[in-house]
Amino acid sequence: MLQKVVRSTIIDAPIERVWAVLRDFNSHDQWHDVVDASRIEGGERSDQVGCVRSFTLKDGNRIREQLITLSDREHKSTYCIVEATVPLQRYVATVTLKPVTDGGRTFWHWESTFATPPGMERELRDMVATGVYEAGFENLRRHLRAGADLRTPGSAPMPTALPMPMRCARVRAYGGPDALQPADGEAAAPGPGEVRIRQRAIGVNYFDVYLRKGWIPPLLPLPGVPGMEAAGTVLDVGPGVSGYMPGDRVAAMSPVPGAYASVRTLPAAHVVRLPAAVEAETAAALLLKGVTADMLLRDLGRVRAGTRLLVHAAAGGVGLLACAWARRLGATVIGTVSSEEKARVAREHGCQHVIVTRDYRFAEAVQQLGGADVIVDGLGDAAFEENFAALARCGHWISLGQATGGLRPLSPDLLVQKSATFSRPVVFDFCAAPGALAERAERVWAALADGSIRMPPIERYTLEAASQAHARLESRGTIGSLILIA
């Protein structure tokens, strides 16, 4: 005869953290006193359906436990015993988290079925609802407290930070990208105001390619670190940081570099927590990019049913969120790109006319379809003129980088000549204000679980390989995001 045991509580925290914690199915033991120690077998990630981990508990028992489903939407998992000392038999559990929507709290509802050999039945269940159930919802909400509470009044202080050693990519002297060298580093403890995050993920643009070498050697001063945005989990807090605890899963865009690292320390403001459903490694894909595509379609853009509107490198990082982004706003999508192989890529993502060309002319076939209302421009300075004669009458100019060198000075005479404007943003820039950063990530998420927008190919690299993925980059053969995965 089966067993059940049944057990729920409430947990004083909002679902995305205490989810955090739970869909990770290796996690159990830095948080649950009974065990010891565990790993996932194989290799394979802990959120990965039909991985194995294998544990010991502290009185000597060894158990190997299978995943068996993984909802995030639900924020329900499912998982059996494939093997125990413990004489559990046909043991599975569920566990269910739902949202409590006074004070952003947490239904934990856990339960499992099993059978047992005669005569143990009082005593496995017993085990089952109090020392597993009961006692880890106590372990957990300990765990979860164990930085809020050292923020809080009367709470004991915190203990002393330490710099923590990481691994980096360090440029030592502007260059090619063999100046990119992997290097040993420590990341400071955080200070006021500050997150330390351990990173798993780290995004490459074109952007660190102008750092590295050296074309604005203000934000990057030698020896530096390049990098501008990346992914991982919360090691520890400053003083003063409410919002974020150790093992909160996050990302960061910061305009300071600094992000190809193992481990880095940055202000909390340029940090957004990440939905269950992000990956680290889609995180670092996108944010930077994604929060470039807002910027452009929403603030400068205005792009909206019928606006014409021109994408240069139409199957790149930002290119690629741009085009399926503003399709989905139902505008007119041109995009320029330099292989064939590109071009089948860029259509798939919303680009309804592309032109393959290395040579950078296109105006004459955009001025065919009406001219271009709105321009991305990542060229630069080669795609002057055909940029200015692509331009539709009142049409709006964005130069967004300068893949072929930096862009000449554009006379106010030469604009007036078809009403045009001209803008050359920083993203960082629109996103400084309190809580602009969080409502462009939102804004992200929501266009990728909408479908606004689609996850682009992506390219890995390990951290000691960024000189190898900026190579990549500047061959002009990538589609999609690179990542470094540290």
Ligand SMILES: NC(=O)c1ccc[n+]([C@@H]2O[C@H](COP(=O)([O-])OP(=O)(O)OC[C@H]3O[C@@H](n4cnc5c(N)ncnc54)[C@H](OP(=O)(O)O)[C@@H]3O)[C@@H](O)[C@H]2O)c1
The other form holds:
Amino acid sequence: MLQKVVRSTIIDAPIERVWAVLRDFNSHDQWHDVVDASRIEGGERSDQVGCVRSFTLKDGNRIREQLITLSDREHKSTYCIVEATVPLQRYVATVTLKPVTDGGRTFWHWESTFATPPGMERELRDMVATGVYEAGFENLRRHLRAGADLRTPGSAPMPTALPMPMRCARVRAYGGPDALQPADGEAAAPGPGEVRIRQRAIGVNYFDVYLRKGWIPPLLPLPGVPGMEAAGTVLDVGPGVSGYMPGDRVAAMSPVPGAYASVRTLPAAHVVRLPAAVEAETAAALLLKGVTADMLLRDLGRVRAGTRLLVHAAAGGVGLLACAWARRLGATVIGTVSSEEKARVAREHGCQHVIVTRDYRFAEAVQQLGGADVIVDGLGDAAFEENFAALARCGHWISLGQATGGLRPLSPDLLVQKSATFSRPVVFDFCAAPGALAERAERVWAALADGSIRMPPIERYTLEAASQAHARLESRGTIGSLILIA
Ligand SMILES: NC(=O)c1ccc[n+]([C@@H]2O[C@H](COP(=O)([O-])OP(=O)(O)OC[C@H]3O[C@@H](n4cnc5c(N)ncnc54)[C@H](OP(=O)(O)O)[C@@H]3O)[C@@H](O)[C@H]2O)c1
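So the form predicted on its own is up there; where is the form predicted in complex with the named molecule?
Let us now look at the entire complex, which starts with that chain.
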């Protein structure tokens, strides 16, 4: 006969805060006292239906549980035990949250059905009801309170805040993709104004390649951990931090590298909260590249209806977002790509005129379309002459990156020939003002929600395989974004 256990409680925190913790299927080792250590098998996301969490209890028992359903709309998830040293059979549990009508509190309902060996019904029912559910309610309350205390300006840091072990991908000597090797490290306890994040998905950007190659040594002293962005959940916060609590789903984008890590501590100023609709993987694939597209189109290109925009690497991470968004703004979008497959995807993302070239020959084709009012150039030196030749009178050349090598010095006497302007932006400078990163990130999430940009294809690698991700990015074979799963 199936046993049934039902427990419910009221938690003194808003539903989104409670759900932020509970929707993460791997968060329980951070808040439930009975759980010793937990991991998601196979590098899957911890909110991916079907993922399996494998964990040990403090009493030494081992359990593997699978996430069966997860609904952000209903604030509900269902999971089952697939293997356990505890004799709980056919165990299926459901967690449901509902807002209490005063808005600031949450009703939490937790129930399960399971079978037991004969004679163990009562013992196991008590264990689930008291040891798991009722204790869990109390533990989560304490977890949320710890975050609340830390939010109070001037309050003391949590006494348990210690450096935390983490895995990372580290460069010991500058070089090719193999220079990036897995390593153990520590994430410092958050100091004043800092947040420590359990990172689930890490964005790979072409800039990370420059750092690994040693093109900007002051920014990546050796040994160094590259990576400028990631998404995950807040573990703890330092004194003086307001607005973040343990369990909050966040993304971070920082001008200081170090994101290729499973846990990272960094200034709260570089962190943004994620809306419920934006998964960690989506955020890691989109944040830096989307904010860059926002800077390119809004601030530098001033792209509007009729602007002829030339985007190089149009099927790349930044490229696809810039094409789609510019098209929505009414621009005529011209792109270069190196293969027919990339051309197809670029067209799907709004690039109307696609030029397929591997050797940076495009100026003639662009001039036949009237020349480019704005050029988004992540190519660098190999395309120098062609870019200038493709530029329209009074055009603006944005030198965004240098995938082919650093751009040679540019003379004002060259620009005057077309009354052209030139800029060499760094996206982080456009996010440095207080609130600027959050504002730009909001525009990216809104653009995704209203269809101005479409989800790009995402290539996933484990953090351990970061060198493979770099090799792929440099091969010119990738379409869309690359992310690492920690
Ligand atoms: N300044 C900033 O703040 C900022 C911020 C973000 C990105 N960026 C720059 O924007 C550019 C795009 O970045 P991303 O991360 O989205 O990368 P990406 O575009 O996904 O990948 C780079 C692309 O560059 C093209 N490419 C052309 N020649 C290449 C070569 N010799 N080696 C490798 N790739 C080559 C390839 O596309 P094809 O094969 O189709 O030509 C390749 O797919 C990069 O230059 C990056 O540095 C700058």
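Numbering follows the first chain given and starts at 1. For clarity, every value in this text was computed on a predicted model and none was experimentally measured. Under this definition, the rigid core comprises the largest set of C-alpha atoms superposing within 1.5 Å between the forms.
With a threshold of 2 Å on the C-alpha, tell me if residue 27 counts as moved between the two forms once the core is superposed. Comparing forms between the two forms, the residue 27 CA shifts at least 2 Å.
Does residue 474 move its CA by 2 angstroms or more between the two forms when the core is aligned? Superposed on the core, residue 474 moves its C-alpha less than 2 Å between the two forms.
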